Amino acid sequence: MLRLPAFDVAAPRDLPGALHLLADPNQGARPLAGGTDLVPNAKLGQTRLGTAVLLRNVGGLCGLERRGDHVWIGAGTTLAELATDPTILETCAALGRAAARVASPQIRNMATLGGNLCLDTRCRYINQSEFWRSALGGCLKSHGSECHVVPGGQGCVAALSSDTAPVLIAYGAVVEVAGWRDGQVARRELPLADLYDSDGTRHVRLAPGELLTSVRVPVPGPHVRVGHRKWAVRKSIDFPLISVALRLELAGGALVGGRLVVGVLGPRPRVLDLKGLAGRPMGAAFAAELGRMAFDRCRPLPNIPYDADYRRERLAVEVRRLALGLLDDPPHCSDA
């Protein structure tokens, strides 16, 4: 059994207190909400944890509500709440379905939306014990000098396995980030798609001490359809091997715009704009064309423990099934 190394714990009562702790470079502080990602990584020695800054008692980070043309979701809201909340199911049901497919009920009761969006990247060469990694010689992410996935590669290509990131990018979500500057809270907003970088060792574009505090999801209009599909070997517990989200903007039975978002390829989701397909009539031929587009433009790497060529073939199938499901009336986008 892997043991959790010793670390300090701080329990601030407000956001300024939490940010002040996270901004101190001498603390080795990391935010801890549900802990479903941080704790296992600390046990494996992938994350060096000096002080865990507990966020459960920090006000303003939990809850969700509709505010005009968007839904505001606190980063501390659990995935279980997202999966069952009536507002989510009414306005952005694909997000609720994605949250409902994460891991197990016990983990969804602890895991938060902010934590899922900021998941550490995973790779078959890094998500092992420290003893195993040292026997291999390490990698770019574990104090080594090479990438074992792409020999000779100059960057880490570990994969982001977030279930909620692709679907929220499809909705056009915006995230709020808070930091501690000059003795006060400084906030900024950016599209969720811009939160991610292509470097697997630092794939989330947060400055030291910054914290993702909330997500703003635009409510889609009546002619917009958004869906999500996830494929894993088991329907529970497992991280996704394929994760896709699709947004279709329709008018008069034809496509006018949209985007396809593919996850679990590398450190950031791949976003494919569908404006080049504008005017296409909706139907089986369109769904097949989307599947071919995904196959041609997305190349899964052997960075997670499953055959990359099969994942590429399966990606085309999942995209086609997702498109056909969205074209149903009413839309049907289950993973069955």
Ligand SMILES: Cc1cc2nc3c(=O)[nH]c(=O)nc-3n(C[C@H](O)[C@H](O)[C@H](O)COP(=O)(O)OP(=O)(O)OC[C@H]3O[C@@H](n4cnc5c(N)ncnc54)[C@H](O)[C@@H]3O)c2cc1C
Second form
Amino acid sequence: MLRLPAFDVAAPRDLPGALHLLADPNQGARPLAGGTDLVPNAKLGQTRLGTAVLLRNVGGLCGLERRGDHVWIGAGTTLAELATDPTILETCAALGRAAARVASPQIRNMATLGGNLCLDTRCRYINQSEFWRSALGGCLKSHGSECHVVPGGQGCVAALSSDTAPVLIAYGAVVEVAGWRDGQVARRELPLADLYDSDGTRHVRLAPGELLTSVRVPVPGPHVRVGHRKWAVRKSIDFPLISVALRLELAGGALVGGRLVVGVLGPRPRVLDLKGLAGRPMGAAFAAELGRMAFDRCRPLPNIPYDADYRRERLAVEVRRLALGLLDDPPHCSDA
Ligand SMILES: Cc1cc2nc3c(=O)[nH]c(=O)nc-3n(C[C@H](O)[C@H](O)[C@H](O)COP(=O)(O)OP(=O)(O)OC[C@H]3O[C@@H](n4cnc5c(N)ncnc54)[C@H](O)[C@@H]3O)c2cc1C
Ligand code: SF4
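Okay, that one was the form predicted on its own. Can I see the form predicted in complex with the ligand too?
And the full complex, kicking off with our chain again.
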């Protein structure tokens, strides 16, 4: 049995209180939202916890509402809420459906959007006990000097397995981040796609002590369709082996723009711009072309426990099905 190492817990009630705690370099403090990722990782010794700063009671981090042309979602909103909220299902249904495919009902009741976007990267060589890892001499992410996925590689390529990140990038979401500077709260915004880095040991571009506080999702117009597909061995509980989102911008039955966002390849989702396909008529041939494009430009790695070549073939199939589903469905309502 894996034991959870001892750590301190702080439960601030407001954002300045939380940021103040997180900014103290002596506390070894980390934000703990639902804890469904952080706690298992602490048990594995993959994450060291000095003080867990609970976000649950921090005012202003929860809830969601439509604000003009976008939907505002607090980082502390649970995935269960996202999966069922009428505003989400009406304006950005693919996000709700992606949230509904995460893990299990119990986990979705605890898990938050902020935690899903800041999820640690996963790899078959790191999601193991400390004993197992040390028998292998560790790796770049775990007190070692060699990557076992890309031998001789300079960086860690562990995969971001978030189901909501690809679909939110497809919607063009922007995240708000807050930190503690000169005794006060300092806020900044950035496109979600820019939150991620290609180093799996530090893949979330947050400065020490910064928190993701909310996400702004632009509501798609009537000619925009967004969908998400996930493939995992089991329909429930499993992390995705493929998590892919597609945005199609249409005019007069032809493509004018869009993007394909492929997750679970490496530390950040891969974004493929579809401008080069502008003018293509919509139909089965277009869907097949998108599938081929995904196959040609994406190379799944053996960083997660499934055959990488099969995942590449499967990705092409999932992308083709995703496009076909979007072309059949009413706007922004497609899903696997
Ligand atoms: C059995 C199992 C199955 C799972 N299946 C899936 C799946 O299918 N798809 C999927 O996407 N995920 C899956 N997960 C992972 C996880 O449950 C979810 O990603 C969940 O959304 C994480 O949210 P949380 O609030 O519990 O995060 P936490 O565990 O609280 O935090 C995760 C990380 O984010 C940081 N963090 C949390 N909130 C913030 C914030 N506001 N600002 C900055 N940093 C923050 C924490 O410090 C930590 O590093 C699974 C987990 C388990 C145990
Ligand atoms: S990708 Fe390489 S460095 Fe990163 S966790 Fe896996 S084995 Fe370690």
